[in-house]
Amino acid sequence: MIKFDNVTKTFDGFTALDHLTLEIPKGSAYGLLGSNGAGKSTMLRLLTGVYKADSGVVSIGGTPVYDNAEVKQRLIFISDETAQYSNMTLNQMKKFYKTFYPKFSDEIFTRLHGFLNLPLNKKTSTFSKGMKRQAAVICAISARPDYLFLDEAFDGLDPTMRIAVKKMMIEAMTDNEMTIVISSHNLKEVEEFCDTVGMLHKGKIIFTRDLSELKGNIHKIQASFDTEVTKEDFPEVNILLIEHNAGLTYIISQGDADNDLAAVKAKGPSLCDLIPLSLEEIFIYEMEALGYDKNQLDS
């Protein structure tokens, strides 16, 4: 298990993480969401021991990460920077990883390389950003870590390569029970890959949710009434938001979808449908329900 226990990290008076407490179960695919400057990259660098917390403890499997070589052999961080291996070829990257990760698998490397077919003996400085990201993923998965952390995991990849990289990571999770934490502000990517998501804002976790539970717990009902209705007309429904537009009423509710739909239909609308919500919409409504202004969350 990954654990942040009351962790604070500051830089020149700026508080990047503010008494952060969070647990991520082993075997999860965890999506860490938040606007730029929310603290996502700081969290990942604390997890990999690049940074030391000013206070609190960051631990993996009950063992503090910072200055612990044994723990670091079990984890790999792929940052949003792609220049760190510019003077190496892919073969040299492989040798570099094998030096630090004793479980590195030549068999996995060969299979993954055959899948993506990157040049083995050209310096990665000649690669596109997407190819550099692919090279890093190949080496990372071949090292067979218990924990893989990625900052903007799919940035720079074209749609075909995104599918390929996701497939490789899913197979690694299945074969090795690997835990993956992905930092991103691309909600669609997170929705397609992760089973659990957390929203970080100004150094604090606003909430963390199982994705299937999150998507099944908030609903949007579209209805048409002869007169304008309000929240008070549906006391049995936990309404987060009710809006009126062009003769239609949109009700955002939290709870059981069938019960909420039945309660709205009982008021006799001429039209009543359940409308699918995107993950972005769900997050906006969740945050507004917690008292956050969505415009502030974008800043």
Contents of the next structure:
Amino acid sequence: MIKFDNVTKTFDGFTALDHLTLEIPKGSAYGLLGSNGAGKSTMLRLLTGVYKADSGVVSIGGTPVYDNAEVKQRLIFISDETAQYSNMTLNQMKKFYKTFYPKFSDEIFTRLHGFLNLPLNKKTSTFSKGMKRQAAVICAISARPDYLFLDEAFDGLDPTMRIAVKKMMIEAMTDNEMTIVISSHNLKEVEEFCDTVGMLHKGKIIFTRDLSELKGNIHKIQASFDTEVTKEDFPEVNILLIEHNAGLTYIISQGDADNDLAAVKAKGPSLCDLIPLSLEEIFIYEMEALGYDKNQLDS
Amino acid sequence: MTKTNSTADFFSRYLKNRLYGRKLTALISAALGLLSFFMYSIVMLNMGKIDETDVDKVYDASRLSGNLYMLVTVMFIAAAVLTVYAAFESFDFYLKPHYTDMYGSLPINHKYRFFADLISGYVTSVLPFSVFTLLSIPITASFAKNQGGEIYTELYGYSVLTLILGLTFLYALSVLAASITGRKLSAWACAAIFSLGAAFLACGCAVFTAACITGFKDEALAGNMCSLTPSIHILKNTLDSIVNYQPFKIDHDVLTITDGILNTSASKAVNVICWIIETAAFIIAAYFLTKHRKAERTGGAFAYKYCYHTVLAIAILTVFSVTATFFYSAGAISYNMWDMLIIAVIISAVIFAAFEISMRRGWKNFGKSSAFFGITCGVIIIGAAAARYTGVFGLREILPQVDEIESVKLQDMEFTDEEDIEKFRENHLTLLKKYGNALSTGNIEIEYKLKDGKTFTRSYQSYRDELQLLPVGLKGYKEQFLNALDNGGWIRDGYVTLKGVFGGARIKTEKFGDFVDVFLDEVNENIGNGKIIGNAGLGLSPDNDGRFARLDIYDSYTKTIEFAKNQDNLIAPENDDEIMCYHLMCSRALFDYRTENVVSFYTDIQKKDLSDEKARELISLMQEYEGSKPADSSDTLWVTCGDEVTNLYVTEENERRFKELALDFINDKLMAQADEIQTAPN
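Right, and the form predicted in complex with its partner chain of this protein, after the form predicted alone?
Below is the whole assembly, all chains and molecules, this chain first.
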């Protein structure tokens, strides 16, 4: 269990995390969403003991993380920075990881390296951003940690490599029962990975949802009416949003999809369909339902 | 079951990793050490050729020691650069411009990370160099043991030990610099500034030690803030202290272990202790600063908000000191505290402004820093002035109490009688009060041995004659005086000068004992009674270039005067053929005892107010020169003349006439001066 207990972190007067309380169950794949500056990277750095919280406690398995080598040997952080390895070759990185992570597997390293084929004896400072990220992923997965934290994990990777890296991670999650926390501002990336997502905004968790529940709970109905309809026309439907565009009405509702569709059809539209929602749309509607303005969230 | 590592495992693994990563540094350090070892050995082999009785034959001891110092300096500089580099390399991740210290995510806590980095840097830089250089000690000892004491002590170990301690100190200092900075350039600048700041700290420690009366000798005093008593020495001696960290100075002043590695004198031990304390303090400070360093504050010039101002304050103080010292040393300004302070403030302000502008911190910050600069300068000025006018806050006048003192020693004379000790201490305090700030530190040492085994030492340079008079009148003076002459290798011989007798007359060697009996008995009984009518220079150095003591003769010393007027007791020049050398001093007397029959001439004669015909002719026979002495000048008529007319010489063709005139002139002038001899001060 990963736990943030009333954690606050400020940087020179700027509050990055504001009395954050959150629990992430062991074995889950948690997607941390939020716009730039929402506090995602700060959360991960507190989780991995890079930063020390100004107040509150960040713990894993009930033990505080900061300055605790016993806990940190079970976790790996792949950050958007790889500066600590810049003067190392991939081989040296491997040795370095082996120094710290007792479960490091040479076999996995060889297999993953064979797949990505990165230079072993060239300093990583000469690597491209994507290659650096691949190198970090290879070493991290080979170390077989109990907890893997990725900050903007797929930045700099081309589409082919994204697929390859994702595949590696999914395999590692399956094989090692790893808890993984991924931060991203890209919903599509976490959608493929995560079973739970949390939305972070201005240093606070706005909500945490099970992804399948979230996806199944919100629907978009496209219909065509002769006259303009409003929320009040569908009292039995929990409508989050109703929009009119080019003669079509779009109803975003929360609840049972079949019941909602039936309720709309009962009003006699000339056209009525249930259309799929992207995770991004689901989030936007969810947020708006919670009273957040879409434009505010983008800022 | 999950395999886990203990904290100790992480430490050892991380350390191993760091050591392995620094193998190139270790190799360079070892190579430098090896080079040092071979160079020492080569010098040692050459030492076997030295014949100190004939210094022209090969080369003399001082030249050899000069070569050694050169060698030590070169090796020290190379090793020092490597040491600082290694320190920054060990803590390199702090000094890289990046967003966050990602080492925080690794499974090693701050404490073990710090010590692993600390050890790996030291082991790969200072240690290899030290080990290989240390090999030279047994070789040094084996080759040097048959040579003169000077070479032996200089070569036997302490320079090597100095190197190791110095490098360790420098390493600790660099680690401290790395712990507060975020860029390599800042770290290098900080290391330089801290080394200067450390000099201040060393001075502070030395002063503190002095205050505690733990044994304090001239070498230690010379380079620290005690010396600011006479004037603005805080500035000059700051530079001295800084220079003391270089091998040349370390060997001589700071860390000289004169009698071998294990036998350290108190003053040297004080400096070693100061150094060790500083080194430990730097490491402890670095540890805490590193531990509490925020991972998010990386990539900037300084990791801590107030570091900039702290470093700036040290920098201002340093620039201030160096500037003032430079102007003082260059003679560009007078020996005046306020002149120096004003110039130092102006120069420091210019450098400070340039520094601030180069940092591009904006006008708002410039304003804040300017205020800080002003406050720092103000504190320096107030501190310097306060120390100047209070005798280092009263420290200058602190002497042990009589009941604490077991004995007191001055110039090889030691007094143990309680009455003598009390009187000596009283005289010492009177002297301190009389001359105050003008009593500068120097090579005349007064040592109080205390009953608790400690030693309290003060040393002075100015007012030599009066310092020598401190024990005169004590019951044990005569006995101690004669013992000191014998023990110090002085010749039992002397001169007596009475009014009307120019240059003094030498006492016949066989009569010296009788003279001392008469004279010192009267000194003890009548010192200060009556008028001074002459003086006696007692005890000569073997090469006749100095006197052990010069004591005044009062007109109440009737037996002494009678003795000195009796030609049977004296050797005096009878004709000009015996005059081998003249010193024509305008403002003060200098003695030249290069020959047995010296006549020294000192008077107020100057060109501008010559009224005497003989004097004018005498002067006209002398030629002025600039630079080195002309080839045709006579060595036997080597003449120096006062402050305004200096560097005169007499050519061979004028030599005879010069001698005749000089003798006449001397006699005339002396008779005229005889009645002008001053009375003794109360």
